[in-house]
Amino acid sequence: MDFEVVIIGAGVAGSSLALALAKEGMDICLIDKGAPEIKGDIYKGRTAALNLASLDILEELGVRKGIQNYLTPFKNIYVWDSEGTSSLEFSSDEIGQPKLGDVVTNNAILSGTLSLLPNHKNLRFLSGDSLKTLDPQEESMKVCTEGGESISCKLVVGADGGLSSVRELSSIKIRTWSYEQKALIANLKAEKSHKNTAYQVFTKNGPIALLPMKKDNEEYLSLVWSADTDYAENLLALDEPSFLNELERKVESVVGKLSLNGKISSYPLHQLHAKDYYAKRSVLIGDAAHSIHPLAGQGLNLGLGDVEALANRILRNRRHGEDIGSEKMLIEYSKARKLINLRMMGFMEVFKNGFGSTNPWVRLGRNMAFGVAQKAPGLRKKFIKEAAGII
């Protein structure tokens, strides 16, 4: 069985890349050990704050139209430091845009991408199967699956997450560490309107984000509470009223009284970055290449940026009759994306470490930085454009 590209992992990054290549007529094989349907409530699970660049990518793929009813625009960002006196407020009006992006669940995006896969007869989806071996040749890659499939292709793409089998079988080294934190995820109802504003407060135990959402014209908030592990365990042990009281106290009742809409889930936080994004005839995208702290909700935006950058280079080589798995192309992709991803990861580390410090001088510096950023128009516009994905 021959394909041009084999993609391992049918999450948002993998299925988006499969669509991007298949719609241009390429023969694609997408392999995932899970089933091709979304189980449970599409509004549950992790959420993403998609910036304008990511929304453009989903529009180009034809995904955005199918998930339009699940998108909630955010026009403003309000950030403050619970240990200080300064705050930052950003608005889409300042850069002449109707919004800074949309909040949506990962389940909704995945449902939208998976629903389009059957439209492409040149795209084969092997669900319930997983990668067993990779055997790179001079001009091709031989892929064997646990289900007994033997496939020849020009390039293998690892979109299979933090425990990537493509990365492991390609002997790509990583740098990783634990943040010693857990992310607590929940949907909330609030006493006050969210006014299409994304709220973020930095506390001594970790940042808390409240992202605007809607369902059937009712307003909700998506909670992403990144808390130090011991504190997170204590929070999870609380009864519902006690948990909500603690949350309201931490966010200073910015949207009034809160109530839970469903259960609280959690997962451990760590950072991971591949030292290279490629090996011979294999390449990484999304969480297989990098994962960052969720405090600014940039993980999925970075993954979709990988998809666009890799797809453009694959299609360019194909149009020019060049090898789509060439080392030259893979080096070019790796260098371009590492520069962008490392910059964002570094930015997140500064925020994470700076706001996690109890040093009074660091706290004073935070206050001063907030004050300068709030009053400096040029700096403010730069921050807002970064948040919206406008370069």
Ligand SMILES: Cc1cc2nc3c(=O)[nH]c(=O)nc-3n(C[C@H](O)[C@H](O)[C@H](O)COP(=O)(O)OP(=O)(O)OC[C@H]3O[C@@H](n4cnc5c(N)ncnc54)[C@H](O)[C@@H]3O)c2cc1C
Contents of the next structure:
Amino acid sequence: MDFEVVIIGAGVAGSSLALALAKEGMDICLIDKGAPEIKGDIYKGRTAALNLASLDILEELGVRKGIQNYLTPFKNIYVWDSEGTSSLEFSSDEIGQPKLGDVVTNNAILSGTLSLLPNHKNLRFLSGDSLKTLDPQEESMKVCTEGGESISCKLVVGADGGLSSVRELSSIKIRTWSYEQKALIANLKAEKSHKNTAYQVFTKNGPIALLPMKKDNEEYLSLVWSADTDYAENLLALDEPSFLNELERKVESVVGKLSLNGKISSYPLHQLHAKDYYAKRSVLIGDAAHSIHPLAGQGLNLGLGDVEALANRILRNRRHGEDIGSEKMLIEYSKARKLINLRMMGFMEVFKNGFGSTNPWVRLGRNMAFGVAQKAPGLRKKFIKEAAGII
Ligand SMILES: Cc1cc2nc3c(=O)[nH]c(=O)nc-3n(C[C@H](O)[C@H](O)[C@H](O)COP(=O)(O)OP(=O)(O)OC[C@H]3O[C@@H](n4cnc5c(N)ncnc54)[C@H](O)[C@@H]3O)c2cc1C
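Let's see the other form, the form predicted together with the ligand, since the form predicted on its own is already up.
What follows is the entire complex, opening with the chain shown before.
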């Protein structure tokens, strides 16, 4: 069996890349071990704050129209620290945009991408199969699956998440460390309107994000509470009223009384960055290349940026009759994305460490820096544009 590109992993990154290439007529094989059809509630699970650049990518793929009802615009960002010494507030009005992005669940985006896959006869989706071996040759790559498929292609793409098999089989090294934190994820109803604001408070046990959501015209909030592991375990052991009391206290009742809408789920947090994004005839995108702290819900923005950058280069080489798995192209992709992904990861670390620190010198520096950012119009605009992904 021959394909031009084999993509391992049909999460948002892998399924988006499959659409981007298949719609240009390429022969694509997409493989996922988990058969990620959306079962149950589309509003459940992880949430992302998609910036304007990511929304443009989904528009280009034809995905945005189908998920329009699941998108909630966020127009303002309000960040503060629980000591009451520092805060930042930004609005889309300041850069002449109607919004900074949309909040949406991972499930909603997946429902959009996966529903479009059958439209492409040149795209084969092997659902419920997984990668077994990779055998790179000079001109091609041989991919074998646990289900017994043997596929030849020009390039294999690892879109198989944080525990990427493509990364491991390609002997790509990683740099990783644990944050010693867990993220608690839940849907909340609030007494007051969220006013399409993304709230973020930094407490001494970790940052808490409340992202604005809407379902059937009813407002709710998506909680991402990143808490030190011991404290997170204590929170998970609390009964519902005590959990909500603690949360209201930590977010200083910024949206009034809170109630839970469903269950709380949790996952351990770590930072991961692949030292290279490519090896011979294989390349990484999305969480397979980088996992970042979810404090601002930015993980998917980076993944969709990878999709666009890689798709453009593959299609360009193909148009020019050049090898779509050439080392030259993979180096070019890797360099371009590393720069952007590392900058965002660094930015998140500055925020996390700057706001999260109890060190008085760090706090003094942070307060001075954010004082300047709050007042300097040029810097404010740059920051807002960065958050909206329009730089
Ligand atoms: C539990 C959890 C909660 C999160 N919450 C947030 C959040 O609140 N905010 C935020 O910004 N980010 C969050 N993230 C991160 C964000 O969801 C990711 O950045 C994003 O989903 C990554 O997309 P992806 O397509 O790269 O990888 P994934 O979504 O991980 O998709 C990988 C796919 O590869 C498949 N796969 C894996 N191995 C194989 C194999 N060997 N063969 C075939 N298929 C394979 C899997 O079945 C899966 O479908 C969370 C991540 C997790 C795991």
